[in-house]
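Below sits a lone chain in structure tokens, taken as the form predicted on its own.
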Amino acid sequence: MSKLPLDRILQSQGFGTRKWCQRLIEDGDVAIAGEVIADTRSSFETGNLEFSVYGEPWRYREHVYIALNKPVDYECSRKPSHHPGVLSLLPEQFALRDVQPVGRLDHDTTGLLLMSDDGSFIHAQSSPKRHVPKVYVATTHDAVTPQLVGHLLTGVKLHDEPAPLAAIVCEKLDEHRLKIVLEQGKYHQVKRMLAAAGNHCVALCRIQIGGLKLETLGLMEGEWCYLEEPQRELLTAA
């Protein structure tokens, strides 16, 4: 961490242009440790820095790492076309600091979605070479049968893939739900695999990435939280 002028700190955290951040300070809208800071030339160490803007508390973060429990009918795009974008579920400061989804979930798919403004993190998490298992619960149109589970485990052929794709784990949960664990992350993979195996996916939820479980985050649909380093380390664990 380093020592930065307060207006640059606010700008880096997504509070607007540097000129706008200077105005926030001059108007007395920024406080540190309960003390209003009105001098735009004031500088502070960014390590563990806590401040408030309009009375709302914030902590300085060089980068943000976010877990969102994505609801249905939200698009994982900065420029959504048919449904609201997932960024609309976050404070507006995150859009200004270029937070974006790590990979995508379809608009009708729910569950664990990672978001960040750290390009290296996004690239690492999105790389197909990492083979991080992702766990889904799929609801099917027709009943789940042993034959369906067997097909998904042995592999099904998709028309644009050179080799069959197979689930690492596939377990029947009840009459119309199964748990599927995949590594590849191909386009619409769960839905296409179910279709190729003779069924149809009517609902899909991602419940885990690596060792990070949506359940342990305690997020209701539409809620988000910061991922601290111990939680991010779980993303590389099976």
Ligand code: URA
Given for the second form:
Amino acid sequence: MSKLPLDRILQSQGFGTRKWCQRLIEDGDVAIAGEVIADTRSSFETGNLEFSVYGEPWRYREHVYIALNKPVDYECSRKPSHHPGVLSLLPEQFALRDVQPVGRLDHDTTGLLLMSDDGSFIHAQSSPKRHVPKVYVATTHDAVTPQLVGHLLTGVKLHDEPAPLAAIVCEKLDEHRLKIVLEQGKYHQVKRMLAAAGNHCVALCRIQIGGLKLETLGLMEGEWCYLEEPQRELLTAA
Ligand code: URA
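Any chance you could show the form predicted together with this ligand after that form predicted on its own?
Starting with the chain above, the whole complex follows.
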């Protein structure tokens, strides 16, 4: 645990420049344990420190790990061009501390999206060597047939991919819906695989990453939550 001056603590949590954080403190907008701290040089142990800014409670976090239930028409790109970015669904502090999506979902894909400001977590989660299964529910234009399921399980050849790509699990859920589990995360992979197998994806939702299920998080579309350590551990387990 380390002891840091309050202005530095606020800065590290995304409340703005050091100067701006000093102003917040001097203006009496920051409190710890219900007591306004107006001295910018007061130092505190950061571990699990609880504080409030403008009356809103926060807990110090060295890094943040977030699960978002992404709605349609939000872009994962850092510089969104046609739709708002997913960062606009989070408190503005997160953009200031450089929170980024872990991998990408298409603008019209919904469901579980991880976000973090921890570079090694982002790198580890995005590494192609990791083989973390990702579970999708795809809604198809044409009816799901046994041939389609068989084709996706044996593998389809995609343009620019040297070897055929196969789903590790593919199950018909109903006439127009499939559960598809992939270990890779290639560009538009589900949609391209469905197209290569002769169908068309009209809606796509990611419902699980590793052992972390969206339904257990209880998030409505557009809502987010912190992922604490036990939930992060699920990300490696299938
Ligand atoms: N596959 C796709 O085609 N799109 C996504 O957003 C995710 C996986």
